[in-house]
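In structure tokens, one chain follows: the form predicted alone.
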Amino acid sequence: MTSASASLSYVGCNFLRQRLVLSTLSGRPVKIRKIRAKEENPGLRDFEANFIRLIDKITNGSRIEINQTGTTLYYQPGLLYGGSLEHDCSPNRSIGYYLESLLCLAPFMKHPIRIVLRGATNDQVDPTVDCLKATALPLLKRFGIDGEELELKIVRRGMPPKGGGEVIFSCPVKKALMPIQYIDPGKIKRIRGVAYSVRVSPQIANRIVDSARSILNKFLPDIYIHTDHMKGTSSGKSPGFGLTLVAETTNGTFLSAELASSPQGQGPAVLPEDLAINCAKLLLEEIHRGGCVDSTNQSLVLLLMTLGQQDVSKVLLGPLSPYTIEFLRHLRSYFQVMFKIESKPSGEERKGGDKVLMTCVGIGFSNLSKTVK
């Protein structure tokens, strides 16, 4: 974590969050040039600038320099501080965009973080708060990050474009992470879900549940989809509805799929029945891809394995997403960690898509910000 370590240089706006998060954890400064330099509207977008402000809030002593056009960003990370915070997220991206990065950083703060995030809780682009609550939190617990402080609570729901939602995320700090051997996903034993609707008829959530069950009941009897209809001030500022489904296995693996309606006045209107059927099919596809971690959280599990104690960690994943592949390249740049990747073709007895066994030795990352009592 020496500040004198060599800075890294990148070109373009892709994977901005990955680069800033890994820079913060490794202590290596990063310079990103030519951010949308050739576009009519060059430079950082509103939601990216908002994300940089959030990083600035949770760290102490970070140095951030952005040129006038917003096309060059220099970031020298400070120490992760944490504490009690509030942040208004950009309406252009949902709270999940910010939460994904917070989940990576929260265990390594100086003080346990408790942050109130305001904005859109569910949209069509980023993982929704429901999905991260159901899949990412159990994943953190496998690495020994648990306790009553680990919580993600939806106070108000908000749909794009106006948002108006609010969530509270709190996470304890850890001195070191446990290594994991997570290579048997188990068999699907139950499916849980949330059908939510805000500022529309409560009947829509029931229609979603009936349609989703019409497909999933052919495979499994233990299905419970909870309807969540928030009223008044809890329902945000824009109408919308959606569905999050989570399949749980006998070994405590969670695989998720989700869909949300188009924002008001944008895109084609979608029927609740169609949305539910498509979401159920997406879940079946995610189950087919398989692995011990769903495609949303692949990068999170690989990061926590990298930062674990100096011991071997293994995890079985489904096909790697393009985002995860780039993340592996970044892990090599920032931490000099290389994963051993073994492909496990799906044989006769192993149903589903081809799997990948990821193995690495942790770097023994110690939380230097945490004071020893």
Contents of the next structure:
Amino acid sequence: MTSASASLSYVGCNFLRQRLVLSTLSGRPVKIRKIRAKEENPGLRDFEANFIRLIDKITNGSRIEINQTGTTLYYQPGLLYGGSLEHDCSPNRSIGYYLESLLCLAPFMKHPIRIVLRGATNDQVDPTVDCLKATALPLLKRFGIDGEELELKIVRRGMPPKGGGEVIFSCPVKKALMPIQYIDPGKIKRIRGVAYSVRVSPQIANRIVDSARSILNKFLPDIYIHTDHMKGTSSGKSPGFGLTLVAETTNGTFLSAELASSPQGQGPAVLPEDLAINCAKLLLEEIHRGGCVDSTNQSLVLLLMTLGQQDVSKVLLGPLSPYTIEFLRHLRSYFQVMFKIESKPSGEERKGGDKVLMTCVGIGFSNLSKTVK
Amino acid sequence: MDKEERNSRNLRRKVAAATDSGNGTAEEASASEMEESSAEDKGESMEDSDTEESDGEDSQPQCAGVKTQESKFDKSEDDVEGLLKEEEEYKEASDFSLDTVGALKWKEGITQKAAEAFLRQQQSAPNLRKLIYGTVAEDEG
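Please show me the structure of the same protein in the form predicted in complex with the partner chain, now that we have looked at it in the form predicted alone.
Below is the whole assembly, all chains and molecules, this chain first.
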């Protein structure tokens, strides 16, 4: 955390989370101008302001300046503090929006973080808590962030628009991350999933499971989809249902796909059967893309590789998502790390789409906030 | 006397062998040498030509053949020598693998083919690094 480094400047509202997270980790102040300056409703949105409050909560000594219209943001990061916290997320975005950034920051806290997040656990936009639990946590373990403390628990499920869900996330602190050599994804071993339903008929979850199996059973016998019907206070405030599917490979890679019903009173009504079939097809698409990390976690794995010890890390990814590409550019401007990017055409083997082999040398980031015991 | 001369020739040959490193120089050196030998003594031409060929320091047998053939006409006249050399240079430029064996056909323009294949490969696979990081990436490869 070099406090003397120069401030970075960006224009526009895109990739706000990335910029703030990388600023916090690198210790470089950041200035973002012209946030929705030309729109009718200019400035930061509700959920973005809420995200900034969360960053303020988990750090100590951050300086945040926002101008009156909210179109300019200046952020001077403090130290990552952690500890036991609570946060009410904005109802406009699901908890996944906040959790994605917390996963990037949590291993570098001064005290192990244990945070209670309230809001919507599942929505159609962000990766849901179920998905992150199934894919991101195994990824953290590969970097040596392990132990009983690493936990993501859904206490109450909440669907948009009213939310009412609750999640507990805790993560241990590590001094340094291990480099990874993760270039063989292996073959699909089994498929697991969760079909959840709240404040609707419990039969809907069963219909989802049947339809999803009708597609996936053609490829693989080892499929188990849990039904998760929550009742009473643990079912949140709005009705809804959805499905999260996770394919596990022989080498411990997790590829996920998910879909959720439209929020009550918004968008077209979705049949559970259609949702399940589309979700199963999305999972097949994700398997076709392949790689060792699924597309939601590409940026997380690249960040942890960058922050690892001064050693070579390699990972094989599927086609890079636009978000990941911008993340790579940000990694260069914040940490001066450039990846070696080799495209690996699928060729004769027909193992899905083209792959990309990403190689980098870690910057030897050590957790300065952590107290030496 | 015979012995002496042969010794001296051997010496010269050694010097020639030591000095030549490239192909072009090698040809010239051996050519001049041959001329000498034919002018000096014809009595032992058989034996001589044998040795000439065996230690003719070139890997291409065609060269040697050409030389022996040409050694017939040359009677150590300067203009003829010049003409010969020119002819030799011309022969050098042409590709030997073309007019000899069919097995060597695949060697035709092999560097050209490799270059084309490389360029094709480069163009078919987009340079992701350049796409992501912009033109800066080019400097570092």
